[in-house]
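Take a look at this single chain in structure tokens; it is the form predicted on its own.
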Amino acid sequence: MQTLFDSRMTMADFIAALFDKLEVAGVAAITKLPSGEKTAYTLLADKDDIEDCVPYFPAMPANAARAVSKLTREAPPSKQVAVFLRPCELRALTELVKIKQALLDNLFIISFDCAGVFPFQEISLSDEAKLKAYRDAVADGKNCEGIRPVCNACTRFVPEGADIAISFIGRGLDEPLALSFPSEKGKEAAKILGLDSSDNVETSPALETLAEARKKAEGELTKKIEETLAGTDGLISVFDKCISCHACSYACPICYCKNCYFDSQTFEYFPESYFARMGEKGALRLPVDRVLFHLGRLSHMSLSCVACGMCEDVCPVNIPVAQIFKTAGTRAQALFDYIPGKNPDEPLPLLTYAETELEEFED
């Protein structure tokens, strides 16, 4: 664990220092929308707008890694931009860099301990009771009731790979920021910000408390999903509600193909094809290939799934997509001893040849 420095800065002070001292050209973070109810991930170009900036607000309007990908995919920003990312978003960005869908040049990455987020439609800026419960849970190192199921079971809630990391768990969201500087770029920033290396704080025991609760919740979620998906009938039953909107793939930061295979002409059948399949089964439910779509997505991106929960958040028929993908992804990642987004220098398993692996599946 990196040493935490007591910055004596509030979040507003910190963001102002990014503009004034680190001289960034912009800050990307969650901000309040003019409606006063909802938030959006926004790129701010002026410190006069920081009063609306709430990076730790417990909502994820979109996975920010996808936004950063669009910002950097073709070319890096000409000037340095500071980006706030939750740990799962940071890991997703690392995976996108590996598949050449994002660049890290001229990015200053800031992350923080994540206490989870609520489903986007279930939290607003005016929901004082829910936000107070969330603040209390952060201070106590507990899961707040109502956060996403995958957040409740997330065991990788401490950032890895940030330039500056902020520790909230056990301290509260309104206290001065406790900062650490894991990277060389971060250490240089600490000097510019004038932080005294002797002015440090202890890591909160609440982090360990929350980690234990999350580990237990992860086990319970895995057991529930495995029981639900048992056998072909279970799989079909779970995805029976799917309406083939493909919103889960559009919201996923790892699904990056401009022309999705499942939206291609391959799945534009001629009438004869429908009649042939109808003849085999006696009936043909439309739209077709719903289960195939989800299995295809799993095979494409389970090794890079960071369990951010976006897919489940946008599902209009409330299929537990994120819980399923987290469970399957964790199993697949364990086979290759791979943690998506943990090590930017570790290649993707499917791009790596190992002479001895997966021996348990051999005859």
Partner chain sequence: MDEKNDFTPSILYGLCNWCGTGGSETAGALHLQYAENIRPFRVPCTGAIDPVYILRALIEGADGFAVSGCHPGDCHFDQGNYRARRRVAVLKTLLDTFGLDTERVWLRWVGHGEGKRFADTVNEFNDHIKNMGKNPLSQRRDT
Contents of the next structure:
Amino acid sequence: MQTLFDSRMTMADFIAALFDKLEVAGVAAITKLPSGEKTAYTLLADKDDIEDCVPYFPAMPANAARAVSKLTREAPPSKQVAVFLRPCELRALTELVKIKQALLDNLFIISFDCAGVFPFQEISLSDEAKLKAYRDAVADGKNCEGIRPVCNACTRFVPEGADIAISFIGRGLDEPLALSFPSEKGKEAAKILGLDSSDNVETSPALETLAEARKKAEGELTKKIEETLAGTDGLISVFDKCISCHACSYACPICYCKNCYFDSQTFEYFPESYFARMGEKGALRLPVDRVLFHLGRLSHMSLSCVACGMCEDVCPVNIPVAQIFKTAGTRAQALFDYIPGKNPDEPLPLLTYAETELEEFED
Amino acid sequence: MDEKNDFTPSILYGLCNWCGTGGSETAGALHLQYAENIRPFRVPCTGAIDPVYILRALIEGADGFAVSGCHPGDCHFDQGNYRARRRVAVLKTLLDTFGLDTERVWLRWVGHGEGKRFADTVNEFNDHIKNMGKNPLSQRRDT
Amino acid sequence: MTALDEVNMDNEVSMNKGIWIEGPVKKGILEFFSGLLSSKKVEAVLMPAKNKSKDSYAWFLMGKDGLLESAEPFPPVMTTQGARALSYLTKKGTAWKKTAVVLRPCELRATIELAKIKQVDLNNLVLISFDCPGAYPLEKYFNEDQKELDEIFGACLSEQVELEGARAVCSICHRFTGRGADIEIGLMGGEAKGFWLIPGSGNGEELLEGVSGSKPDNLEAREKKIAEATIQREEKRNNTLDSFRETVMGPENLMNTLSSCINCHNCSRVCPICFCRECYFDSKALSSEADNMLQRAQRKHGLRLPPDLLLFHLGRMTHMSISCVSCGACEDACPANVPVSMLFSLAGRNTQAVFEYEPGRSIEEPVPYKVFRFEELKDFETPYTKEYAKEQ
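Instead of the form predicted on its own shown above, give the structure for the form predicted in complex with its partner chain, please.
What follows is the entire complex, opening with the chain shown before.
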């Protein structure tokens, strides 16, 4: 466990301090939109604009790793930019860095222990009852009702690899921030912010209780999904409603390909092929390759799946995509003892090998 | 000086390689004065301007966008300017549909020898945009 | 590019003859198709059918003896846009076997638009369409009692009244008949006792030869009813779109409407007209360096990430609104409940009006971006003012 410091700053003070003391050129975080009831991940480059910044607002309108990838892929910023990421977004970012889709140069990464988010359609700034319940749940270290199933079953809700980590769970969203500084860059920042051992505070025991509740929920989710997926029929019926819009892959932070293989010419067939597949007597469902798409996508990215839940949020026909991918991903990752986003220096399992391994898969 | 005249609009001016640019060269040769805050850029033909370029400029900071090229019938590529006219018509219709300022986009033909017309167009558009004020669309963080 | 001034645009539609088939509509139509298949007039049928889990619909290409029992010519929802399904089938060439395709009127129009831009090959296809009461939003269909919805839909279909709870864009549809198809399945004016099969082309006439049924004596009543309903619905469409426009006018309202958009581009991915494999708005053309984005953020007091949300919507409108058939697939696929289909219908109505173009009306009518007139659109040019010319 990292040492926790009581910063005696509110979130607004903290963001102001980022500009004033740490001299960042910009902050990217969930921010209230000037019109409407919604929030969006926004890059703010001026201290005067930070008023509407609400990094802990429980919605994920876009996976922030995707946003940071957009921000840095062409060229990283020449001055420090602080980015707020949820733990799963941070893990996704680490995976993206491994495949060179994001650059960490001059990024100052701030994360926090996350109590989960609501499906983005179901939460807006005026949902006071929901937000109050969420605040209470954070303070008590409990799972909030209405958060997404994958959030409910997320056991990696404490950030790994951030420069500054904020601790909310068991303390509440409105208390002065409790900060820890896991990285060298973070420790420098602690000095600049003037925090020393006299500010130390205890880690909340609520983290432990929440971790247990989450673990239990994860077990239940895995069981439920494995039952639904059992057999070929299970798999096919889960994706029976799929309209092949591929929204899940476009919202996925890991699926970075500009021209997805499953949207490529490879999957455009000559008419002959369709009629041959239909056969003399049979019938052929269009669009084809529906299940292939999902299984193929799993084979491409499940080792890096961080179970952020974006795919399920954007699915227009309510397929539990994220739950399926989380379950399948966890099993695939277990093969290599790989936890996506945990360690930036650990190579992707498919980019490395050992000469003696996986022999049980040989016949 | 009132606030409106104090404001220096940022204006993009898309000129076709043949007539629009030619017009600006003639204006130069005639030593005609025109507003300095205009940012001309050259395209192969007005028909090469996708309305998306204009939209992007208007959303990301331009206060006005003018397009000039060969008069109908004079296009170096025969038909490019007719194509441009259709595209500008669609763009202006869309801007009008959503209550955005259509008058921030101008399409006016300028021939190669029409230096005076070029300089006048620049000045007129500049005054016109000054009168309209800052482009509200480019000031929003939610776009 | 062609100058329209040099093209003869006359295209007269001859008054159709048809066949009247009495009895339950769905059964009759499926019998008609199995007749076509067994007599080898067509060798395949493409139409929706219930999926395996019976909770949704999908497109099925069905061959001889393969006509599914669950085939549903009139599904209550639009899952994949029919024109898109047809484009998968024929984008790379002519259909191998003669295929009859059952499409909603909007899907038919999109098919014709796609044929114009060479994304559908109409050869060897027989397009069949029907009087459409509308469709439910996908979300509604999956979250509410499907049986009940199916019943309501069936009743609306046979009585030809507008579907209650239909998608916003369906409730303002003014091109609800299968006019323009090779064969039009006429339900309106039939008073639920049966249906017409009306040929719309030589191709269709050929197919209807030898199909048993009586000669229709009541087609005129149908024409009259359609004409009346069209006028009514056109008025409703215009009024609704006008009042919708009031709510989205100006930067403030427009951005308010788009505030829940998450920039996922799913609307363009399900749009039948948006055929580009690599969309401009997903391309490298719009990516920029972090410093550039910081500058933009400074200028605009913040930059939404991923960026270019308004540019995407307005830009997509400049690219495709001229061909927008108001099918509503975009809104069905929108995860954030943005009224995309209304925005695009409104945009489409106005841009199409500039060229008096109606998408999907006729295959002969070229897409406005591909043609021009020598003298047109002077209103969109800014005239050189004499006063200015005199100054200096």
